[in-house]
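One chain comes next, on its own, written out as structure tokens in the form predicted on its own.
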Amino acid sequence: MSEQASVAAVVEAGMLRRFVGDLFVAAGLPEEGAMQVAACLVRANLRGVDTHGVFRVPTYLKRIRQGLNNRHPNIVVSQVAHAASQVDGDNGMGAVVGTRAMAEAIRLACETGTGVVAIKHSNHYGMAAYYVLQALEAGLIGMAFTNASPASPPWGGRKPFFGTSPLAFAVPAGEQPPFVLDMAMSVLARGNVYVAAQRGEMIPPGLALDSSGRPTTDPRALIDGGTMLPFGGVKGAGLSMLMDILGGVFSGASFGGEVGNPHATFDRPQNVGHLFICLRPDLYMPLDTFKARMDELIVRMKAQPRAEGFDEILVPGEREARRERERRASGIPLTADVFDKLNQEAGASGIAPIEARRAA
């Protein structure tokens, strides 16, 4: 799927965040919540994870307008043990619930060394890395697990049952880049499927089955009753089940095929579940020692012989961090379909269209 070729405009990150926040305010979200959702989406675009960026705005707005997301959730945080809390998101926007829950995990970790927070009654929360970056910026090791709506079969099945359910980890280092891993249980992120369908493009072979269980490269055949395949065969399928256990069974949220699809389930809330864990990196040694050990690991890794076709060995998350620096300086590229849909939403909301410079 060629994205660069269809770039229509480039928008400064702060301007895009403000514009998207205004759209959510116009839909009835309080200013703080609207800007939290906008910040989450724009951070994804900054890091090059465009399938979890402002592409999601029309779907989020539709769910808000249809009353499927609580505009003013009463988020309840209950500390259930010395280092553990539960968060009931009251069907709030996923980014609002997730940001509050990670703040609680950070609080617990700073006080006790470890913070474990289970979340229920949440919704699609965007880029999973957003939350572990929140922990990283607090100087902590962060972990995020979530379940999701059915998209992938159990091993040996042919119908969607488990979600693509991304997991994310962040670990600070010293002089070297931090470790930031964000990966779904499928080879292809589900957002890429919707983008491809929207643009009339095909998806790579070997990643999906149609409704009859036959391999397909047609994203529409996948959306209309097909299923995505987990990465790594039985290994990815096993991790998909683990994500449903941690995100759904353990948290008290929906599980086992019951999580609503943000793009297709418009008759009920999603009730997504998450699990956040934070660890203080100085639990077993001084912080400087931990960071020096991380730096040594990364230096040794980068010094390994490179395979053919590779100019360097990167830490997970390093490529995204570079992209973020570039896009903060040069702006966020938006494809024609995303740019036009955002301005359609602006027109419907009585907001001035987004200001952007046209791509060369």
The other form holds:
Protein chains: 2
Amino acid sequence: MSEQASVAAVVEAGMLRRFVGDLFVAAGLPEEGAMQVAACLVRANLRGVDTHGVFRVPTYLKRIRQGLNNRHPNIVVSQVAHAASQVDGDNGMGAVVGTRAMAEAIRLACETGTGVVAIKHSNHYGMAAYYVLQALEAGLIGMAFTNASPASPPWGGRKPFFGTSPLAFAVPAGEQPPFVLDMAMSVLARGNVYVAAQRGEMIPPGLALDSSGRPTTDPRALIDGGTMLPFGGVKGAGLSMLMDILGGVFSGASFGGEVGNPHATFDRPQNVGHLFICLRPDLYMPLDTFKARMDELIVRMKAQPRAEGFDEILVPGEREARRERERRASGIPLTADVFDKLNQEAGASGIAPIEARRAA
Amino acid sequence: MSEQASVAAVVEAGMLRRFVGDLFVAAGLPEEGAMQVAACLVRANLRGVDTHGVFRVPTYLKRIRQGLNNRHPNIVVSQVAHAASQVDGDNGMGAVVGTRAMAEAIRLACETGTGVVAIKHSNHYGMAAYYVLQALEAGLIGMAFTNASPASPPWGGRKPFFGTSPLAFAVPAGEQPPFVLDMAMSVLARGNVYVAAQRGEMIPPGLALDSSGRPTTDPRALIDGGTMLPFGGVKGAGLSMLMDILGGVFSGASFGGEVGNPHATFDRPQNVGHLFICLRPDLYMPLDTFKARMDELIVRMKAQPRAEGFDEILVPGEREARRERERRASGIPLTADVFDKLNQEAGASGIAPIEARRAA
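Taking the form predicted on its own as the starting point, write out the structure of the form predicted in complex with another copy of the chain.
So here's everything in the complex, that chain up top.
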């Protein structure tokens, strides 16, 4: 609603991808890498995950210009076992490194049935669903673990230490929508906390501590030196630690509070780490049988009696897939803020603004 | 506290294991299988997870006697890919099937670096941590996914459909305690709901629906045709579906509401399914380096400033490991209810009661 009110333009996805790609080329990325980053960001917008969409372009450009990302990374892929490879991202853009690494996990899974790929020296890689969708589109089950810069404390702590670290899984179905789960470890979006503070509203209990480590529902106490808590209490905190172990410790990336914040750490590379696992869905039965079983699960689930306030039961990722179909057809709405910033970047880079392209 | 008050006996772990093993032998399990089930249950008691300990013996015995479990299963292990095997548990006891399947995942990981094993025709397999501890004790990273009988609705539903399905991970460290996360998808224990109802107390918000699908904090509304919700709202619901996909759909086991309840479904086998993944921790770096990095993560985490009400920051599984050391030294406390039921079973089976053994 407030989102709709502030829409400044609706842009066709392919044109937005080309425009954003041109911005990254202007900043010095090679064409292929520029378009990989653009594709990742625009896919997030297509799916309605605007927090991970082209909104990120100015920060990404700033990091590239300051030399914090390697424009021409020498990404080294080393197969270390029958069904496992390592990827050293050489501080390339997260989407470039992630796309290359998932391609390797897909190769391993197609050739051997299973693929495990750990990635070090990566960066903020956008919407985690992007990578498991890559596996899904190759006909595979995909899993993506990652770590991230400090955002929430360990269980019993009061300062940010583990990341919001999205956890993502994708599983193909047949006629029914595929299962695409992409869940951050956090519940609160920082933007919503500021809005609540401005309005004098409270935030739900169990989601934040104040600066002295006491539970709070006051958004100002959270902003003023407090911390967000992970979802699901002690369980979410345990999963947050798992993300740092599998994404960071295991892969060889930074961990334990040392991953750089993409928006705040401008003195060094982030050194984010990820772990991808791909499985062939027909490892244990013919593919048609697997797909029929997925369809059966989903059909049964959707036929369940509904809770108050729900018109239908959705598969994780189904809402985003619907949004993607809509936005592929009718375009991606951009808020005035994002639209203006993108055109400012275009002006500074000497490339045609998206507005002009839209009119063309 | 109330737990302590009702302790009828404190029993040495080895003796309890032998006693429980004898009960299963008397019910017709072969010695090896009987001791595997006993080891799984007693390990849960050792770790303080008494809900998954010898408390389960009467139900397990009832199912065996009614022919719902195969006493002499022909467990078939088939390697289907370089680093993947399938296990058909032939309706053996869950602990017997699970132990065999994790041994296969360990073999694959030791030989190839990674191991993926899907299991069908299994049963209630007790504490999920038991299997990832098996991986841990072989020096590996272990993951265990499983499905379970219906306990909570899909997101937007109001009737139980997905299981509480514990998700478990274990990662070795060096000098520091290993990471052992074992988390059910549910928050409420059914026993605590009955206690709250008796006392006229409320349960926390966000954890239950009444029979018409409205959120409730009244335990009586939950008991009277309502349903528990998974932890973490929509995220926990998504993970619950993932458990049914990886444990059930992928493996070839039952899924989508059809897994039998071990305590309530006595007309057919459960056909539970699991998925185990093992990874060598030295896939991407020398083992010493990996362990030093895990130690570093844990040391940093434990040094974090603490939230109100916390004396220390613990690694997931650390509390249970401490409990295990204590109980290995000083014995396992059994409540009067459990103690009496075990001795009733012994009497019915014509074997010496645990009381007598304790005195011996």
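The structure displayed is predicted, hence computed values, not measured ones. Positions refer to the first chain, counted from 1. We call the rigid core whatever largest set of C-alpha positions still superposes within 1.5 Å between the two forms.
Residue displacement note: D224 has its CA displaced by at least 2 Å between these two forms (rigid core superposed).
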